[in-house]
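One chain comes next, on its own, written out as structure tokens in the form predicted on its own.
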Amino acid sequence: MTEKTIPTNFIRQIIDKDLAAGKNNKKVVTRFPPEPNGYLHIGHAKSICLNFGIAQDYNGTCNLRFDDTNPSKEDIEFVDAIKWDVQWLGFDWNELHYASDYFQNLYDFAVDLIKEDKAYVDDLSAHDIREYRGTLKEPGKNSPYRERTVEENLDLFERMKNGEFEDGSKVLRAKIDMASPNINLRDPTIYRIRKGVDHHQTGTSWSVYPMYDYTHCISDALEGITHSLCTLEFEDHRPLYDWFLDQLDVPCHPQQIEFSRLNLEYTVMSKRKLTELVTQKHVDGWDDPRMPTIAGLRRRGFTPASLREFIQRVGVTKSDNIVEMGVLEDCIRTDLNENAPRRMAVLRPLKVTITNYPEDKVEQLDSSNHPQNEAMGKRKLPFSNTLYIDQNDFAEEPPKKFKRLIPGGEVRLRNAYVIRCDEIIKDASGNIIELKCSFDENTLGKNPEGRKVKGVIHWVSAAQAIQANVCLYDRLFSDPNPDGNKEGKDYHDFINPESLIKLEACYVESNLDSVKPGETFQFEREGYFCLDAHSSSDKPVFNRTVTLRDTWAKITKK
């Protein structure tokens, strides 16, 4: 048995040095801290795999903690969805926490900062606070309320907690340095008023809520986190993270380490924009298979193994870049090519009647579930005199090199016989509605004598086939960087009108009659598909996960 190769990166190198030096009692404790204000996307999958993966590889622990300090945007629906996503990806948490678990601790620490004259209540409006903060080139200036006495600040902060003031009328700010070159240290807000808002964990018991920068570092310390891993946009916040912990009597001082976000072609990752796609009905909910959410990818047929492989291929660096969509699609193709059973499905059916096959006969033909994996076994395919083939597999006037069925020509039905087209039946409008064919009974499992048949097409037996709807999903955006700054346009302008094509009255083979939602298959010659999670038993819906080949590679080269 080959040993598992553990990838290295700069974060693991830091941890290796910490362990060698005996730091943190040679323990590794990480956490994954999402805000429950939406569904997780593939960028979060990188953080999940990183935090939980490091904990596993170093025999450490990883907590799941919900950063639930903004109740007006958060919901228990998102909490439940996040838990499912983490476990579906193959991970489990050591401890489950909410930032709201620490609301009393956080309030008490804020009181301590006030007593040390390191925090004050400010009456400036949000607009004025921004004006006073200054710019990257100019220092800020002190608020006129900055020199309130400790006693006055303690009284006002308690009254804020008791709900005596209206939203936006007061905030609690840390007293650091309004001239700091790092704007995050210019007296950041650490508490704001949110009266009467129903919090999914604490109800309406609190009228003040802590800010993220203040909450996050203290929560890390209270949980004994050793390495607080976050994305690069928090690099400039690290001095503030450290400042709070240096001022307060907390159990430990975790180390914040930043890594680059995962940016993917043909997608947007902003939670605000993903929310807009949902609320503006550009997609059918957070789990729409075109969305980059974990729920959407799962519904589309992506597997946990394929996403973990993708994250490993992308790696962990400090350099921002955009990952090609082809990398993600190659991961799922590789996984499903190896693990997905084969089935046949006719997406655009054309009726075929085999005139020399007995009308009352149904033959059960052996067919492999996977041509490269005998362990998957075989299945029986019913064969009768009435079949469906795909319309694209017949051409009355064939182009050059067309190797499928033509008038008077022969083709092999996959895992079955060779048939010849003898007659074309059309409706009153001239549309082809049926082919009359004959079969060679001596060609089951062997080539016909005296002639060579090059083409092979898929089919289903009409009487036994299951009628289904099929959704052909593609990339949601037509531009690889829909978020890019393009003159006069935003990401809405690049929504791909062909990102979803719905096909009705398709036919799939009878062996798909007891499929469970999420099960994936290769529809031979068509692509990889799964049964939709919202499918009904009377007419199943199959979603295309990915095509057999990268069809976008040709488009982008044009």
The other form holds:
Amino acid sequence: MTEKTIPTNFIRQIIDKDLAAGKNNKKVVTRFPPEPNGYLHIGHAKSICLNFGIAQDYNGTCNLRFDDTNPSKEDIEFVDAIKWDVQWLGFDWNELHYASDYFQNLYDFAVDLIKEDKAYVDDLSAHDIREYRGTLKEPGKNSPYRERTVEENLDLFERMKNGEFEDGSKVLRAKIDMASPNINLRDPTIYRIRKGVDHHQTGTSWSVYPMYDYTHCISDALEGITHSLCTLEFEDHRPLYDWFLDQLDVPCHPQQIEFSRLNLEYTVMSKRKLTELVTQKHVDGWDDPRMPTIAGLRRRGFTPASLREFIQRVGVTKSDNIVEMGVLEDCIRTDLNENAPRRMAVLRPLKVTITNYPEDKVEQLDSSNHPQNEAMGKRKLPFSNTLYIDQNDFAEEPPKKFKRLIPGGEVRLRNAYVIRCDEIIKDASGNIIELKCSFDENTLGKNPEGRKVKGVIHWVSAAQAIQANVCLYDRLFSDPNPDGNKEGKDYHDFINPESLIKLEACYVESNLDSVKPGETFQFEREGYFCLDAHSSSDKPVFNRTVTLRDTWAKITKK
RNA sequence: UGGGGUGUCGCCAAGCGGUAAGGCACUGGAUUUUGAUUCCAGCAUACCCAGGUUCGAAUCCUGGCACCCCAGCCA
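Can you switch from the form predicted on its own and show the form predicted in complex with the RNA instead?
The next block holds the full complex; its first chain is the one shown before.
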């Protein structure tokens, strides 16, 4: 799909001004800085597209940096997954970094801070630190350890690093202002002790780990980042970001700019909640096709281009938002409508016997892979006297305006003949199990004479069709905003029990015999489907990415 | 008056003092061997509210209101 229009947003306007003013040597350097503590979701895609997109459009560069300062939550599994997701989305980083690469620099800068009496070792417990911090409306008060001498702080901090103290017994704090109206400035903790935890990059070589606020600004500065883009909840941290850089002898002072997170209707976006969905088995894993993760969307059949298009349509601002699913759905439909070859698949089979078609004959009918794009070629479709159609395409007592198959009525078999239903066969309990039909041999590739046949339905030839499982997905939650705090309820209470419907007796046309995992098709009149990444070869599993637009469904609802 | 933000169509979102872009959704209608696609038409006298400045205000000023974020040794 085409992504031609270059977006405009307030961040790009800031950059335009900076460039015009000759700031940063007229360079633009950004970074995407995930913590490897989970899989990336579509909200991260916004940050990725923003950061890498700006770098591309301004002839700048963008780094991938893992913000790995909390070893107890992180795992190498996540760093590998994140790298692949970024590349899959279509981006490549200039430099790959880990915040842990800077642990020594960070430590040295902390020593500088101590030497200038701008940081101190505090023996207060976590609980007491909280007490001393004050509240949103009342100022905090100084720790009794705040006035330790530089020498003592230097000694203590070094011994913290050397592993002489237990976890939680001491922290290093920046000495700023316990009465600041901005809580982040009330002597924030910048180092804590984590002894013996195995860090995925640095092993057990460190006993102290720097905090986010302290790490992030310095990492940005060391990499020469010009514009440090992050989400709105860090607005209050910006004064702290700037404070550290002002105190320290760093190569540059990047500009932090905040934008609003992406929220999508009928799903949740926080890593904690997504992690819970996985660990509590509400879904099959991080790549469950119902998940808003990049991995889930990929397995569902979304393309990188459709996701990039979505992010572009949604824009970048500072206002809170909840985007409707319809936007995402339109993005993938637009892409797949243009690029997915057409196939036929019968999801709820109903046997049809063509009584006037020779029993042993199999015809190979020509059908195009795309009605609007001849370049996608043609395929052969076997036709015989025994077919399957979808149960929904026959009605013994049709509703008004129904234009599919009815008793005594005619319908077009897509890419084939017009048939008429002559007889309904039912089982003992009255279920329709078969239709006896007759075909009009003069209707292949042309309309019948003297009468109009409005309906067109899809089908497969029974003998050649391939058995398949099909997974139909719906929204994971029944409420558009499962996060919104509604009297005592949380997102668990809105999990949609029908978010996955497994159909296990489906037939797909024989041309679907050598499909690669992830390959996408339009099953005509049903929707877009892809072969599941975990599909086994004996019985393929197709995931429905999205339905076709369905005005008939709208009519029947009225 | 704790601090920091945000308020333009159902949902996103342009707009930056010269008279409300666009997309999605929705509603009609045309073409169609997918009730798909495509096409064509419609869809904010109005920008949270109230004052004010101005020839002119969504844009500037004043005062309200609503909503979001912040009290991790998480990021």
